[in-house]
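Only one chain is given next, in structure tokens, and it is the form predicted alone.
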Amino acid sequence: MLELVGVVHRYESRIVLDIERFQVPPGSGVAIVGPNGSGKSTLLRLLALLERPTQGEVRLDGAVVTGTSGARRRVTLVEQRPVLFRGTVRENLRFGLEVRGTKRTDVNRVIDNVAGRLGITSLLNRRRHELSDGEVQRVAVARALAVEPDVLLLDEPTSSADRAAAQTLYRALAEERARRPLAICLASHQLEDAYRWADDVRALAEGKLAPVTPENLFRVELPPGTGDAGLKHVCVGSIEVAATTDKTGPAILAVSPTDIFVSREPLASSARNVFSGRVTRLSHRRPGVVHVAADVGVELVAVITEDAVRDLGLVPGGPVVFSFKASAVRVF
């Protein structure tokens, strides 16, 4: 439905996005994750037609978007710090409906319905200055859902929400997708939420789609020079990661969770990276597979089978050792 094709976007001379193709299919739930400054918000603004790419195309239903008026009615962006109109929450929700010609007899029914689903019924008669940041985010999402766009773009929609409010939001989005063919593209730094909610999780780093899963992405400074066989030791949090690279300066290090060996004691192996720590969580994201997160000086995530978790006796708070080869560390 909505896609970027051959897009390079610059702010002055700096390239902030360089993407060959990014698609949001009809009815899909896409999550974009990545470190701060990776280009997530800029990507959403291009998809929302709020900015034109420096080069490349934005397409809607396969056609290049040349104007914006008709297309913008089908695509709605809720930014991380949304702006509400003057007036009450009810008036904010009413505005878009009236602009789009919704029958007056239907306006209040739609408002009450969407407010109930987002848990903001008690806020309908409040004004902006009476709302918390988290409440403003939920009102903005409700305002967007009320006009029933074909594509809903959300930039960190739960960044100011507590856990209960976040769950209410994700439940409302799931109900909306079940009710009609709505496509949602969401930028989030919460990997757990992205995996629980989205059908498709994509990672951005330095304006490019990362060729790895979004866990274990670290912004680093690569030292000059090279060691034996191009080996460098790079500071990541409080640990040093051995990586094979001839690059220097700012970079992103990435380790695929499937390349990490998990044990209770250090293994006899050629792995240059061996870190002991404690399990912080075990996430069952699909049958038979468990994502093991551990604090080893930084948080790392590995993927193993449920049988392996049971055999190793892994539990939150328990000891664990993560090992991976220097060649498993990708640098870009």
Given for the second form:
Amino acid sequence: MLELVGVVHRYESRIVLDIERFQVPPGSGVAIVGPNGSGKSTLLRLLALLERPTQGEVRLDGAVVTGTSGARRRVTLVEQRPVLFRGTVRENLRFGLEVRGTKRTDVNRVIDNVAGRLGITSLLNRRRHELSDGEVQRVAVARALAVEPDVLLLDEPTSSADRAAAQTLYRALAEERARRPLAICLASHQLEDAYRWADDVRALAEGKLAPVTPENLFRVELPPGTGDAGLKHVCVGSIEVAATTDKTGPAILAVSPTDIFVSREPLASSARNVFSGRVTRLSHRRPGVVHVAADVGVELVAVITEDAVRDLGLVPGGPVVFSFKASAVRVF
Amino acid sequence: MDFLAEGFRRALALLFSADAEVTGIALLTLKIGLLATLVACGLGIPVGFMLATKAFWGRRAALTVVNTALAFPTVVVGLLLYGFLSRRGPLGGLEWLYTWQAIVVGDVLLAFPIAAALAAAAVQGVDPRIRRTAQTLGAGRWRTAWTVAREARFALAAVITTAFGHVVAEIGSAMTVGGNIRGQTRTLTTAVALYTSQGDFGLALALGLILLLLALLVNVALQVLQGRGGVGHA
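Show the same protein again, this time as the form predicted in complex with its partner chain rather than the form predicted alone.
Let's see the whole complex now, leading with the same chain.
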């Protein structure tokens, strides 16, 4: 079990991460989602023992660890924009194995095996300047998988990959987890990817684990003063969301997908927020439950039953209305 | 113009005749230069690595000191070293004053800050992700440092050539602690100064050309050692 306990991390005097407890259990698939600048990469670097938290502890199997190469050999990070070392792809894949003193006869077998799984066999003799960004990303994941860590940390692993490459990557990760007890902790701003394979999706906002589900999280600027009946109208993308809050300045605004009413036509109701748009996606993540994503000026996600989807006749591209109360908007 | 042309003619004649005195001076200069560069870079490059990668109390002050020492006048270094090595100085017992070893020590003192400051700059110029990637793949301290050094190989080679160039070209310290003794401590620079003052322009020019040739040879040797590391061979 890899965990952060009571961690506060600062750059200069600015707090970039403030987390009471964050755990990556053995063999688990954890996704961290959040907007850019929310602290995802910093969180991964702390978990990877590449930075020491200003306050708090990193624990591995219950023991407090610092940045020693022994502990690092069990946790490997692939950065968002990974770099390859000078030399060929094969030499890059060899690096971690050599560090661990793997026998020469085994090194090539491991490299060929992992390269095959990630579809990079044809790249093995190329050098870094001969690769695209997406290929570099796949090679970096292969390099990390080659050393068989207990915990693999991935920072936006498909940010430079096309759809096919991303699928190859996720398939390889799934195979690896099926083959041996590997915990994966992935940071992404793409919820779809996170839900597709993670057992546990956690939202990070402004360096803190958000007390809400990761959908419908927006970074906003709250205007000063309050309007009628304590309501504030907050700009989110091209729409204005009514929220009950007395806060001002930068904040995170969240709407739980289960608090959104879905209809075909605007409803006569107490909801202060009513937005018409088009369905962009219908995702079946759990039996009987559908995540309906719609473009209503920004992308919002609502959770409804399969029966409701059928009754409303919702299809991608079709019309939809999302409604929610001002009191359902959480501001923190 | 005749004076210059005659000087060049004399220089070329001396070079091709493999004059014993000229050869001796050149070999001594090469020996002193290589040894001083080896020691200065052997100490200075690791210090530069530390200054670039380790966070410790006084690091900024140490960097300032090293950078300031880059501009230390060679004759002042020679003077201070003279004080240490003279019979009444703390290192007088070594009896190194007016020996080639004293010139090496002076050159090391001059080249060390060059090696440290330029190595620090070279390492700081390496993408920090290289270091983090080596660490996250399980590399220990030395393997990580070696990986970073490989990425900075061109800049580090430039550190060595700059240190060597500085060492073979300096005259202040070599003259002060070496004494320019014929056959013992006479280096190319001190000899050039002496023969120019004596009016033997041809000999001085021949020695000057050898100095340039030495610098060229060391640069070429370093480039060969770096391998085929041109643009595109990353």
